[in-house]
2 protein chains.
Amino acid sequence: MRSETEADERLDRAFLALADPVRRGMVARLSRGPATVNELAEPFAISKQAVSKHIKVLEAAGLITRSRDAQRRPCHLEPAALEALTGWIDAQRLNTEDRFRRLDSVLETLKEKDQ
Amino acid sequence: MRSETEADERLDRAFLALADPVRRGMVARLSRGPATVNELAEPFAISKQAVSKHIKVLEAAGLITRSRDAQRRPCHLEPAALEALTGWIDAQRLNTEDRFRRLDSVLETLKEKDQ
């Protein structure tokens, strides 16, 4: 087995925490602003030690952080958190577009050279 | 528990395909063009079993394909599955840098109206 780097790790945790479809509604709830733990259990007929423990998932992805405001301690949406991974995935679809454009590149002089 | 949609399943499928270094080293060598099984289990000191079984998780997800080339059978890349995550993730970040521009004209107009 291949050791894992931290950043391998990283991206671990954060696409398991994608991987679930309650923890991307809250996802999308806090993209649209932060949130308390009980406005992001609302929409969904979970238990609150359910919603609890989605929340710990996300917050341990580093995908949402919470406030020390005392009282209500919001969810916040770490947006850098979600670039790392859309970063990760372009990459891979760049190489796969760039060896295309190669592709091309090469049967168009295979072409020309026909002619 | 939400009953969950189709397309929710398939996010759910990709996005746990993609939280295993394995796979993931899987997914960037196909980005560079098709490649065996052999091939694609040559870098880690894993059992063939386990490369298939991993290699299975990336075909249930719809992030690579198989061709039917009868001896060789090569994994292919699929970007359009790949299209699909950015599109969630691209989404969330989306509505947070809306928020966030709607707060900054609203900041703006304040500081205006003080002036």
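Small disclaimer: the values here were computed from a predicted structure and weren't measured. Positions refer to the first chain, counted from 1. In this text, rigid core is short for the largest set of C-alphas that superpose within 1.5 Å between two forms. Compared with the form predicted on its own:
- After superposing the rigid core, the C-alpha of residue 19 moves by less than 2 Å between these two forms.
- Once both forms are fitted on their rigid core, the CA atom of residue 103 lies 2 Å or more apart between these two forms.
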Contents of the next structure:
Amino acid sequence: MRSETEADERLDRAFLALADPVRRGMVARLSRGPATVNELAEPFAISKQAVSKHIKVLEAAGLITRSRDAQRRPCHLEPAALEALTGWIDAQRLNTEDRFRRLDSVLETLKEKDQ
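Here we have the form predicted in complex with a further copy of the same chain; I need the corresponding form predicted on its own.
Next comes a single chain, given without company.
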């Protein structure tokens, strides 16, 4: 039960982090490879301080990590976190598709009875 709650909390933090278009843009950029703060900031008309705050939110959500490379601190996408999100989304999609298949079956049965 506890691990399920922790997993739900991680999903909540990740989805909340991705609710912001700037952070989604940063994740999209990081999907092409590591990037520095300056590289992540480039497409956005926001301050470096705002970029740093967005990075901290993504880090807290477990979506990105940072490493140290001499003076550089590149950001990296965390694939396992994205896999958890897509796994949850896929489960919801499969449940919905199953419900629609059952509804289609019921409708087809009713249609056959009417004929």
